[in-house]
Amino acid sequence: MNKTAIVTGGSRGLGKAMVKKLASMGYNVVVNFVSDRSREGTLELINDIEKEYNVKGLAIQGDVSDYDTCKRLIDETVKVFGSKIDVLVNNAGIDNNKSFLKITPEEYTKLVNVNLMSYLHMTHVALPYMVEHKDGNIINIASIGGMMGVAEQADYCAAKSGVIGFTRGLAVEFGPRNIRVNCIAPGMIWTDMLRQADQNAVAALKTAIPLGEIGEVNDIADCMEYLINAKYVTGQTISPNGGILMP
């Protein structure tokens, strides 16, 4: 039976790898993606996934902190992979790194909408399908930044505690209904937002991780397979993080 996975933001970074691994896995995979520039990259994505692993893979634009374009990205899912989800993985994002006094409110705003909102959006649209099917995944992709202070992050941290928070609800309401909500929560990812950070400080920030490396995108795919796999694993938030927060 085939089996179909949403991958918010997939277009690039921790998203991209974790639409390969879920095609590697067998999952036709919906990709989604915001700016018109990311376009040609998940075209290329989808047609790499397609002849790699014999899945399809279906590419929709939008903005999915606004919930009338999560619903059409659930409908056109359904109309061309059917109405049985599997797995729905949040994980669009944004990050402002700016300190709370020089931020605007529009821009934290928008922070909160893409890094929260959407995945309440993109869950409430999704759901109904699989508890008609009593059966679907949820794997929210948090931070560190959720479960610790980070200086000039606070809108960000305070979005991804909400998404931990969010994730815990969910999974004592719906375990009875088969559906499992986990949370990943990535320490230091070697992503396009830190290549453009101040290397300096993040080689001083990469001295303090126990085992003193930064971790790779595929460390995150790998965390997300686990979780699919794990049938008795629900409502947790596991960080791969290099030691560098042990709660």
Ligand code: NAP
Given for the second form:
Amino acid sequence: MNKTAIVTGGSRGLGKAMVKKLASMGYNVVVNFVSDRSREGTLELINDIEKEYNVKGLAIQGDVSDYDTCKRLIDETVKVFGSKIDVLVNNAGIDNNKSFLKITPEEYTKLVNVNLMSYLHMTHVALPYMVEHKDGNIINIASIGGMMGVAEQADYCAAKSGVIGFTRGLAVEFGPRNIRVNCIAPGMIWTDMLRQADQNAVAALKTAIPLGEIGEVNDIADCMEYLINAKYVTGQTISPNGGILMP
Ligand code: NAP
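Could you present the same protein in the form predicted in complex with the named molecule, rather than the form predicted alone shown above?
Whole complex next, starting from this chain.
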């Protein structure tokens, strides 16, 4: 029997790379996405991993900032793959890139709901199954913005710092039940999120990266693979960032 992994925001960018990596590791993968425009691509992704890696995929559309949607996602997962959820990757995220003087409460509330509250919701509904099976691996995707200040990203920094704190609290509480919880805090990685940012600012930041390059999605997928296999590592935040931040 294959193991089961869930990736929120698995349709594009980092999430998609992690879905492929999990499939290559032999996991059946639940791929969550939210927008109608990503439906076709997600179904193609599932088709590809099923053919290439002989695993099963399951696409579940839904906004993970909504608790009932997270519950439905887990219920469907359990119905299709059984109650052992081996890996949960909380990855769904958005950014606003706006001055805190210009941003509206609706905009920053939405960001915190997607980038932080969804991680709590998904974990809240998945964790009982991990506790039942005395086994589980949770990987939360934060950002260097959770460890340093970034202009016009105060809401994003707040949510990502929250993700790091959430990771640590969970790791302490659930370590004794054989559930490991870790965090990846990427630097700048080429995805739609970065492509939509101000390219002058991206170019300027690039000059500050000691390794001289913006990262690739597989740099994060490789890190996830390491964390899944690293049996003595929990509560940690690993930051593949080309050296731009050395906390
Ligand atoms: P991306 O290419 O923009 O992809 C975002 C993913 O999140 C998509 O799959 C999207 O689904 C999904 N999503 C957005 N809102 C959602 C919601 N409410 N419910 C469910 N899914 C939702 O972004 P990315 O760069 O891969 O970012 C992935 C994670 O890495 C985020 O948490 C981000 O903050 C973090 N990160 C990225 C970078 C970077 O440089 N790229 C750096 C640090 C941290 P749809 O396809 O349906 O829209």
